[in-house]
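In structure tokens, the next block holds one chain alone, the form predicted on its own.
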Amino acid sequence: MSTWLVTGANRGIGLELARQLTARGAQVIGTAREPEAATELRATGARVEVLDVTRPDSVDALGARLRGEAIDVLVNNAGIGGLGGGVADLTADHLLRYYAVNAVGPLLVVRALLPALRAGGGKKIAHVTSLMGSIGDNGSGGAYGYRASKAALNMLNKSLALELGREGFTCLVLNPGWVQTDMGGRGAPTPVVESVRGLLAVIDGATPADSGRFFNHDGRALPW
């Protein structure tokens, strides 16, 4: 049986994805800032652990907690979304919120789990980011927070592949689409279980041949 650990479990894509895994049969660790109110979580069968991935103690204490035990993928998938304003109306608190969800708690998520992770024999980590991180897809501007931070989880991804590929990591980034969740909203074109469905599929499918490259969720590599 695999054991993964996905970050922001609690709704939508992260809820879906703790759904679709413990129905196939795997153990699924699923975060939460607010474990007692992930009810739905929980009830998927999913080990509901808390965490803050904007607060390096709650980070650490999460990897302190699996220490010993063995993770075969780790899915951070906990973020923000919103597209703000024009350049005017951006503060420094705005963009260093991003910054500090979308790629900097990420990354001190993978460093607190090594350990865990190297004990697995998945040695997959996937990050999902967004097609809005792409600056060769980027026609209409705006967005400057998500983006950026999006396109920033997308470089770091890049270096923990050159890293820890050298110990067969798989390390990816992945869009799973406009999706109908309270983030991307009901009248975003792609439901959340077929998205889901297709994230877990380049998941399953990746080979360390393709660590460090950003694919959609139908399998599609997707431009830098």
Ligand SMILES: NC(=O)c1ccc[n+]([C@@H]2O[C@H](COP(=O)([O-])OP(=O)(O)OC[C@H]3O[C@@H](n4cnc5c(N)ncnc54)[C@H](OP(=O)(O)O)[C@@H]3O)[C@@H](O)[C@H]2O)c1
Given for the second form:
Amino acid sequence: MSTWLVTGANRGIGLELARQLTARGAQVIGTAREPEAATELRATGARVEVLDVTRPDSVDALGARLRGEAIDVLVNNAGIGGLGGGVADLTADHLLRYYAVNAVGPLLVVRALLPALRAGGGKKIAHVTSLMGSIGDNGSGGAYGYRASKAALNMLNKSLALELGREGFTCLVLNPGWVQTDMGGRGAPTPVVESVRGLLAVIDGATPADSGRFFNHDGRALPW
Ligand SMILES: NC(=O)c1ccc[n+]([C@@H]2O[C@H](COP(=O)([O-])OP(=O)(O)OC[C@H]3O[C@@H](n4cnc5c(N)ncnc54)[C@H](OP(=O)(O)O)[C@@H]3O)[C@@H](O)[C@H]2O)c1
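What about the form predicted together with the named molecule, after the form predicted on its own?
Every chain and every other molecule in the complex is listed next, the one we just looked at coming first.
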């Protein structure tokens, strides 16, 4: 039985990942900022752990709790969205918040969980990024914090792929599509069940030859 750790698993894409994974018999450790309120996550059968990815003490404490355990697959899913205004409206705090949650946080999670990931047999790390982090696809601009933080996440994943690839890890960045969650809104075209089914198929099928690559939830390779 494989063990997966999913961040931001109390709602949205993370919760659906926990649902589909537990339904197929995987062991899931789902993280939430407020575990006592994560009733839907707990109902999946997942083990719930507290984690705020912007707080290094919280990330390190999770790593310490999991020392001696084995994790096969890490899905760094937690993130914040939103468009923000034009360049004249931007503040440093606004931009740095995006970096803290969407880029620095996931990297700190990898660092903290490395002993558990090294102990696992799966050796896969998947980051939920966004097509909005693609420079090649950016045809409408705006969303400075979100776009730049996801582009940074893509770059961090590439370096992880090169460094950890030597140990047999496969490190991916995955676009879930525009999904019906709190972040994506009700008007989004992709049901969360469909997005997550696709994400899991991509992760399941990925081999070390795919490490460092950027995939859509339907398996298509995406432009940087
Ligand atoms: N939905 C889309 O259309 C779409 C498109 C492209 C990419 N994505 C990406 O997909 C991922 C999941 O998105 P979603 O649609 O499921 O969003 P969501 O419904 O807004 O859920 C976001 C999750 O991230 C958690 N989170 C936020 N800040 C956190 C922090 N500091 N520490 C730990 N957890 C934190 C949230 O926890 P709380 O409940 O405590 O806030 C929640 O569990 C994100 O990385 C997002 O950028 C989504």
